[in-house]
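Here's a solo chain for you in structure tokens, the form predicted alone.
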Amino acid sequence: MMVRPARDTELEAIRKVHLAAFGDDERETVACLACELQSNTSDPRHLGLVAEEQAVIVGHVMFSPVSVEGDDRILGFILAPLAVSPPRQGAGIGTLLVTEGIRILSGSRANIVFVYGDPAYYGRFGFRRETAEGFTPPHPLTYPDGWLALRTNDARPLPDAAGISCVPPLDRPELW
């Protein structure tokens, strides 16, 4: 198993992983989102990682930049989406992708990583509701308990409250 940066030339393989991993009600939306994010040319650049086994992509995760209102010195990211091929789910591939992404971002100048997901799953990595409190997501949340964050760098203090904005592919109310 190898975790490495995703390449823009791998969009079809990334799309297939997301199509397979998600249910009928969201598979197309998430697969398109993953490809749009992987192709996005934001500055700072996103971090896309794939898990590869025997030259086959079996997992993918995106960390996209977010802006924190009022302080352009704070560098944040949002983890979304994460997918693992169904036959390989439960083998620790999602954990490898998330921990490698956090490791890379922690070694950069990133201050905080957000995620909108299952607190039981993402809590294992240190994501907490308390850390996300005061940071207003770009759109109202369907599941407010899923708004979590993780500090990756304590060098710069974070504001008590601020809005965040995200890259255009994530800036769609139906995703929140």
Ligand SMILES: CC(C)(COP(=O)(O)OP(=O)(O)OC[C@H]1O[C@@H](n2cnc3c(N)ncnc32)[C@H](O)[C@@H]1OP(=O)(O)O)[C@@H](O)C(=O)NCCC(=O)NCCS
The other form holds:
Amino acid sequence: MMVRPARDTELEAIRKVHLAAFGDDERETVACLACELQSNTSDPRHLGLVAEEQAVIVGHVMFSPVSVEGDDRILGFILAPLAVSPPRQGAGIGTLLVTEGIRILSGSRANIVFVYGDPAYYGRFGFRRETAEGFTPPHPLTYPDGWLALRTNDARPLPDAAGISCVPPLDRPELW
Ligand SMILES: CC(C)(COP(=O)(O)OP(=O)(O)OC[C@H]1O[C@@H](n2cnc3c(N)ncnc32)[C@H](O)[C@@H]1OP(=O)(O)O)[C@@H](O)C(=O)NCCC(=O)NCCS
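What would you give as the form predicted together with the ligand, now that the form predicted alone is on the page?
To see the whole picture, the full complex is given below, headed by that same chain.
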């Protein structure tokens, strides 16, 4: 199994992974989001990774840039979405996708990575509610406990409170 940057030609395979992994109520929305973010190749700050096994894509994660209101020198990202093909779940693929993404972003001097997800899962990578506290997400949250963040370096002090803006595909109230 290998984790590597996604290619422009792999949108259909990426879409299939998300369609298979998510439940009926969200699969179309998330698959569409994943493809929209992944096709935004005009912005080099987007990072999409796939997990490939025997020439088949079995996992995908996307990191896109966010702006922190009041300080455009802070380099922030948000992890969304993440999916692993159901038959391959529980084999460490999600962990590899997330840790490789964080490793790459840390190397590119990212200061903070946000995620809106299950604290029980993302907590294992160091994402914490306390770290996200004070940062207002782009839209009101259905599950406020899922708003988490991870500091990837301390090179820049962060404000005590600031609004976060995201890229257009994520800037939809129904995703939050
Ligand atoms: C969440 C997901 C990406 C994890 O990928 P994975 O390859 O199965 O994850 P890993 O094998 O690296 O880790 C599996 C571990 O995570 C745990 N886990 C998986 N989903 C979890 C969740 N929602 N909450 C808490 N723990 C979770 C498993 O119980 C397992 O625990 P263990 O290591 O103690 O046995 C995958 O299950 C998936 O695609 N789920 C559907 C889509 C989804 O929910 N995406 C995340 C949106 S926030």
